[in-house]
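One chain follows as structure tokens, the form predicted on its own.
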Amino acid sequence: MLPVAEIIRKKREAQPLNSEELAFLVKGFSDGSIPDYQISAWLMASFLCGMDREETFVLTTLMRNSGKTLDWRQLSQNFKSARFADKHSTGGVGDKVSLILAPLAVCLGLKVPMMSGRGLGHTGGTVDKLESIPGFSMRLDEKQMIRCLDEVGVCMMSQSSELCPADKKLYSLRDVTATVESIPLITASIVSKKWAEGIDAIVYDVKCGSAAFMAHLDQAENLSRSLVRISQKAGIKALACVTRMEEPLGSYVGNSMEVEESIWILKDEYPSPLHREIIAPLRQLCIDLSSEMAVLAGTRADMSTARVDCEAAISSGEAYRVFEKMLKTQGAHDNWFESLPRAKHQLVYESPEAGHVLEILSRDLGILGVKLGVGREKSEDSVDPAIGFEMLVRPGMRVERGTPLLKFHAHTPDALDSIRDALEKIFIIEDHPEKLRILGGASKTTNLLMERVHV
């Protein structure tokens, strides 16, 4: 085996590392025999020179095998003929898709063991949203997971320290060495966890746009292809859907608020026709992604049938019943909905001028939310589950001076004053309708699905 410095040099010279060299690095980093500064050098060399498909797959395999792996059919006789599927999103502002998608997928005949993360930076996290529900626990042991999947069809859990510990440690180092954006490293991190999860099929929701991790379509396509190829090489059926992430997804941005909005969609009951209009693209995206999961895993023959069955699950109340059963099985209190954390004040921000809403800068809104406690800058930061933003317009709408654009759900009656200037920069309003055609206007958010990548 080459010395560590020579392995780093080899990668620096853009030569692929073999499986023994990668295994040596991962094991040495995991047990502490190789110091962080040398692994940091390897990460930067990999970031700058790239990794080929075989290297990426080997790294994925090593991180998957660094901890416990789940094989549901071996764990319970009840799962012998079950189809296990999941969805993974690269993150977005107001992204509560998992809360709606998981019950719909169960209604389509799937078992959904969904491992989720906390929000970091301007994007929200499923764990933070669900942990705003009084009593709900995402820290499940193996027996609890089996029970949830058997009785409900879905369990939603936070990442266990037993699953892919090498990935967790490596991600922390990537975060402080400016190597997070490497597509091979992203791929190995994501796929290793999903592979360890024991699924048969996965749909990747790769966000693309100004508020996404991948701002440009070509970047999103490259990541999509990498995720699909490595997943398939691991024996997992995979599809990537590139979806728009420029405006907030839906009406609410805030942890307990997004739980409530998810219930609107699952029940198909909305506070107003305006809310229904703003939420419609998000609702359709949830149905589309659930349907993709079912077709990919083989519980539905085609997308048309799957979409019809999703609509039926919503209208009959079946989807909401699955959601509520999941919550109670994972410890939610009987009065969980009434006890959701809610801010005392709803402060209305009005349009300072007349014109068309050309854009709503979702990334800036997410960053503002982090400063206020909706999200977190560092992993150890806490979040405020009650506060958040309620969108009252979407791009393309005509507004007048004084038209409500947003409600800030806050704890104090004067909280809006400190963020008014920031909100004015987030809403781009101009009285030039021709710019709507250039930017795509309302059509940008009418159809969130941009393209499917199925290598």
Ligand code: URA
Given for the second form:
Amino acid sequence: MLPVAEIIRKKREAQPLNSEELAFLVKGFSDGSIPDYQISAWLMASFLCGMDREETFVLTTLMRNSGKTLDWRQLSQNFKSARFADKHSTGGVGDKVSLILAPLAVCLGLKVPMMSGRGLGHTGGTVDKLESIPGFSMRLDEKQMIRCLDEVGVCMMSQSSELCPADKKLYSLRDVTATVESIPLITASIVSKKWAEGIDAIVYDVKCGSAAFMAHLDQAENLSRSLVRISQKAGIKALACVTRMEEPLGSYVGNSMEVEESIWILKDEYPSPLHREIIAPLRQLCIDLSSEMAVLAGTRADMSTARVDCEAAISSGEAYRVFEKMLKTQGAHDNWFESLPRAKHQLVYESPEAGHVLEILSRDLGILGVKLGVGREKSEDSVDPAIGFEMLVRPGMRVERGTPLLKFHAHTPDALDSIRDALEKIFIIEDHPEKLRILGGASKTTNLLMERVHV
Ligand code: URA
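Structure of the form predicted together with this ligand, given the form predicted on its own:
To see the whole picture, the full complex is given below, headed by that same chain.
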């Protein structure tokens, strides 16, 4: 075996590492025999020079095998003919899709063992949203997971230290060495965890736009192809949907608020026609992604049948019943809904001028949220589950001076004062005829899907 410095040099010269070299690095990093500074140098060399498909697959396999792996059919007789599927999103502002999609996917005949993360940076995390529910626990042991999947069809887990520990350690190091945004490293990190989950099919929701990890379509397509190819090599059926991430997803951005909003969709009951309009693209995305999962895993023959069945699951109340059962099975208190943390004040931010909403700078809104405690900057920070933003407009809408644009759900009556200037920069309101012509179309569309990538 080459010394570590020689392996780093090889990568620096853009040569692919072989499986023995990668195994040596991953094992040495995991057991502490190779120091962080050498792994950091290898990460940066990999970031700059890339990795070929074989290298990416080997790294994925090593990270997957660094911990426990789940094989549901071995774990229970009841799962012999079940289809296991999941969805993974690369992260968005107000992205509560998992909360709505998981019950819908169960209604389409799937088992959904969903492992989620906490929010980091300007995007939120499913764990933070669900943990705002009093009593709800995502730290499940194997027996509890089996019970949830058997009795409800879904289990929502936080990433445990047992699954892919090498990825957990490596991701923390990437976070502080500016090596996160590398397609092969992201691919190995995501696919290793999904593979360890023991699923048959995965749909990736690859966010694209100014508020996403991947700002441009070509980057999102490259990541999509990489995720799909490596998943398929691992024997998982895979599809990537590139979806627009220019405006917050839905009306609410805030942890317990997003739980409430998910219930509106599952029950198809909205506080007002305006909320229904703002939420329509999110609702459509949830139906489309759950339908894609069912078609990919083979529990539905085609997208139109799956979509009709999703609508029926919502209107019959079945989707909401699955959601409630999931909460109860994972420990939510009987009065969980009444006890959701809620902020006392809803402070209305009004438009300072008349015009059209050209843009809502969602990344900046997410970053403002992090400063206020909606999200977190560092993984050890805590979040405030009660506070958040309620969007009252979408891009393209006409507003007058004084039209409410947003409500800040806050703990104190004067909380809006300190963020008014920031909000003024987040809502871009203009009457520019050229830009409006483009947005006139965009605002009407409820379709966030830009492209499907099968490979
Ligand atoms: N999410 C992950 O789990 N890993 C990455 O590398 C990036 C996003």
